[in-house]
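Have a look below at one chain only, the form predicted on its own, in structure tokens format.
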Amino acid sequence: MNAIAERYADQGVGAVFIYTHEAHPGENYPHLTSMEQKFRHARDLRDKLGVTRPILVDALDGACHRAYGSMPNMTWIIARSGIPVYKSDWTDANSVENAIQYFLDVTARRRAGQPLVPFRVERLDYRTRDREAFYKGLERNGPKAVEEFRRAFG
């Protein structure tokens, strides 16, 4: 996602990461109980995963996460007008980049004078499943996170 943010920054596309909570708390990254702890976890996320986009930290009670639907690994694209134009319950770089390209094309078409009207669409996208990388992420949180996930989902 960092590469996509960098690729489209000069075209007026901004990107932020909103740190909400630990999806799979463990010994290393337990359930959040204070904003100080939450900021520390967000800094670790930035440093260990190399997030280069600005990171905004949600309230301790997850107010922002709830307001935007509480999806597990969500992405939203919001137009300059403040209107959400894309939402996904899972962040997939290919899907996000496809949407950005589409909306940049819409902007170019409008500038060219095409009379455009909005409509809603729903589609099913696909992402690569990488269990090894997923479990490596769980392991970063601690053995408890791995065990609880395996117990819940096999």
Given for the second form:
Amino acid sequence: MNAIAERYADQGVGAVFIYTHEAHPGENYPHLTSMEQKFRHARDLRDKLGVTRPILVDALDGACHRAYGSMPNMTWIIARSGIPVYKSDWTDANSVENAIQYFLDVTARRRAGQPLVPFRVERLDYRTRDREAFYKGLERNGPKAVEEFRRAFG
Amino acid sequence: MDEDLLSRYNYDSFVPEKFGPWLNFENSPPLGEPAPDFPLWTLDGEETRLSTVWKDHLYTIIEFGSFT
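Having displayed the form predicted on its own, please output the structure of the form predicted in complex with the partner chain.
Following is the full complex, with the preceding chain placed first.
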């Protein structure tokens, strides 16, 4: 996702990461109880996991996250007009880049004078599942996070 | 602050009865309608708004998530 942000930055595409709640709290990154802790975890996301996009921290009660469906790792694309044009219940770089290319093309067609009207489409996208990498990520959070996920999903 | 909401949203264990109620994508805002706007904070603690971000770009990619 960082690479996509860099690739399209000069075409008017912005990218941010909104820090929500701890989806898999563990001994190293327990559930959030204060904004100070939330900022600390968000800085670790930048410094330890290498998120280079601007990170914005949501309120402690997740007001923004909850309003958008509160999925643990979803992605939305919002146009300058404030209209959401893409939403995905999981973040997948291929899906996001495909969408951005489509919307940049829409902008080019509009600028070329084509009369465009919106319509709704539903599509099922596919992502690569990498259980090993996922469990490695959980290990960073602490053994509790690993055990709870294993108990919930095997 | 609604303490009950704070503790339910910031659940302490990944167990279905705690995380399940928050998986609410089906009731999320529809595409094509104005997006809800909220205050957010930069890592320096400066307050901004989601609308400030989306007004800055032709399109804005917004990823939601956390360290865990």
